[in-house]
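Have a look below at one chain only, the form predicted alone, in C-alpha cells format.
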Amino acid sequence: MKIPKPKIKGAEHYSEGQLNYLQRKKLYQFGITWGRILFLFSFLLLWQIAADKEWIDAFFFSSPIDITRLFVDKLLNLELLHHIGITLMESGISFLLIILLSLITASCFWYFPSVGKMFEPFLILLNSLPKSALAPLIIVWMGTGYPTIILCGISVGLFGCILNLYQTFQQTDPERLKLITTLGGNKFQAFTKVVFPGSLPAFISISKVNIGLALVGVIIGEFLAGKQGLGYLIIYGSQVYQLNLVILSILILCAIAVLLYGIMNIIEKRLKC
C-alpha cells in the first residue's frame, strides 16, 4: 500500500526538490510522535501483563489500571485537583520572582560591574550548595505554610539564574555598546536597547530551565513543611503505604513539568515571530 505524502501549506511555492525534503521531514516527524506513543502504549501494557501475572508485586509497583481508578476517584471528589493546584500556584509563583529577582540582580551587576564582581563569588558558593540542605533552616526560621514552600522554590533556581543572565549580559558584542556609547547614549539606553534585546533568546532558554527548578524546589518544601500540594501527597502516600497515591502523584508530576515546558517552547515561537 501506497503511504500518502503529507500535505505541505503553500505547496506552490516551492519546488519540486523542496517539496520532497518537506515531505520527507514531515514523515519523518511523524514516525517520531508514533514511535513515542507505541512505546508509551507498549510500556503500559507490558507493566499490567507483569502485575496481573505476578511477575511483579502489584502492592509496591501498582499497575496502570489501578492508578487510572484512583486518578478518576481522587478526580471526581475534587481532592486531586485541589492539590494540583496547590502546587502549580506554589511553582508559578516561585517561578516568577525567580525571573523577577534574577533580571533586577544581574541588571545591577551589569550596571555597577565592580559589584557584580565582588558577589560572583558568593552566587557561586550559594548555587553549588544543596539546596535540600537550606530547607530545614528556611522551615525553622519561617515555620510552615505557603511562605516557606515558595522561598524552598525560589532557593533552587535562584542563584544559578542569576549567574547565567548576568554572564549572559557580559557577553554583549562591545562593538555595539560602543555604537551606542558614540551615538551619545547612555548606559541605561544600552541596556535597555542593545543587551538586553540581545540576550532575549538566551533569557527564554534560562526561563525554560528555572521553570521546571521551580517545580523541584516546591516539591522539597512540600515534602517537608507542606500540608497540601503533590508533595505532601507523595510523602503522605509512602507513610500509610498507598503506593498507588505515591506513584499516581509522581506521574502528575512528570505531566505537569511536561506541560510547563510545553508553554514555554510555546512563548519562545512566539517571541521568535
Given for the second form:
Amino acid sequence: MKIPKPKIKGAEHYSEGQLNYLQRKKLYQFGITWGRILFLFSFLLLWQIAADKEWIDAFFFSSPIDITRLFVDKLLNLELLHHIGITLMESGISFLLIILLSLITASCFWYFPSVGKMFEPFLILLNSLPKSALAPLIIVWMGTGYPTIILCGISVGLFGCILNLYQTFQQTDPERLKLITTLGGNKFQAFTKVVFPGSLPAFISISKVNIGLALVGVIIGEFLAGKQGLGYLIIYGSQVYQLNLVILSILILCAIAVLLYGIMNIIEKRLKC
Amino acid sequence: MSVILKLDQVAYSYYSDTGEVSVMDNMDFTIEKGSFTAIVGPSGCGKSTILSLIAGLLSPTAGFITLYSDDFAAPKIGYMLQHDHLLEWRDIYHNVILGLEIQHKLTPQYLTFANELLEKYNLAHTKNLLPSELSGGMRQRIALIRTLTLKPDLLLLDEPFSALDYQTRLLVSKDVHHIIKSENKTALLVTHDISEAIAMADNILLLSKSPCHVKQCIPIEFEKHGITRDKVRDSKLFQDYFDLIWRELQNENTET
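Counterpart to the form predicted alone, namely the form predicted together with the partner chain:
Below: every chain and molecule of the assembly, starting with the one above.
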C-alpha cells in the first residue's frame, strides 16, 4: 500500500531532503492525532454497544447516549451550569488564596531565614499529612458552606506550595545576591530584582500543580459539606443510584481540569514572551 | 599620584565547627589612583577574600582598610564577578541600568552616560537583545559597562575572565583593559593567570601561601621599554616577567 504524501506549504522553497523530513514529520503528527481520536471514538462505541447488547448492566455503567441525553437536559434547565459555576468559583478562590498565602509566607521565610528554618519541619509535617483527614474537623469548626469548602481546597495544596516556593527562593545563585549587594542594593531589592523574577518559571509550574490540587480539595469539601457543586452532584447521584449523573459529573470534572491546565499553559507562554 | 586605597595590617579568619582558619595576616599594600594592579598568588590563598573585604562584603578580623577620595563623598566601588550574571529576563539595556535602578539614579545624566558607554565601546546594537543572544565575551563586556555606569572610583575585578575560553579571554581582557584605561579608572584585578596579570597590570602583587600576605610587588614596565600594551604578549620582556613570577610562585609552593 502506498501512503499518500502530505502537502507541505511552500514546498517549492525546500530541498528534496528537507521536504522529505517535513513530510515524514507531518505524517507522524497526523498519525498521532487521528490515533487519539480513533481510540476515544472506539471506546465510546464499544461502551454503547456493550450497554445495548446488555454485556454490561446499563444501570450501573450507564451509556454514552444516556449521559449525553442527561447532559443536554440538565444544560437546558441551567441546573448543571449552576453546579459547574459553584465548583469553578470555589476552586478559583482556593487557588488564588493558596498562591497568595504561599507567596507571602515563602517571601517572609526567605527574608528572615531563621524564621524559615524554624518553621520548616512543621510545614513538612503538615505537608506529609493526608489533607482530606482534616476535612471533617474543618466542618465541625466552620459548619457547612462556602468557607468550609474553600478551606478544604486550600488545605490540600497550601503547605506543599509554601515549601516548594521557599525552596525555589533559596536556590537563587548566591553570586547573584552578591551582584545586587555590590551594586549597592539591599535585601528587599535582591528579592524584587533577582530572587522573584528568577523563580518565575518554577512559580508557574508550582501554580499548575496547585490549580489541580485546589480542585481536589474543593471536591472533597463538597463531598462532605456541599449543598451544590459537582462534588455534591456525585455524592447525591451515588446515593440515589442515578449513576448517569455521577458519570456525567466526573466527565465534566475532567473537562474542567483540562481547561484549567490549559489556561495555566497559556499564561506560561505569555510570560515567556 | 594620590593613594586611593590603603590596607594596613589586615587580617581575616573564618570560623567553623572544626576550628579557626586564618586566610590572611599582615596584609599591607596601597593602590594609587589611576593604576592597574593585579594580585597573583597560589590557588586557594584567599585572593578573592581581599576583594570582598575591600568591597565591605566581609569585615576584617584585624587591621584597617582605608579608601580615600578627592571630595568628601565616600569613594564608590565597582565589582566585577567571575560570571557576568546578566539577568536573562532583562534585555541588555535593562541589565546595564540595573545598578542605576537599584541606587535610584535613573536620572537623564546617568542614562545618557550609560548610552554613551555602550556607543563608545561598540555595544549599542545589543541594547534590545537578550543576554542569551550574546557571546560570552560580549556578556562580560556588558557586565563591565553595567559596573561603569555607576561611575565607580575603584574597580575590583574578581577573576572576570576565568569562565571564558582561551581565545575569548585574550580578546576580552584586552578590551576590558582598554576600556578601563580610557575611562581613567583605578583597577584591582585578582587572577590565577600569570600572563593575564602581566598583560594588563602596571603592578603585580605576589601573595604568599595561606595565611597570605604580600610577598613582593613587581612593577610591570612595558611602556618604559617602548612596548605598547597590545603587543606585550609577543615581547621578550613578557617572557622574563612570566619566568620571574613563575619562579617565585614555585618557591612559595616548595618552601614548606
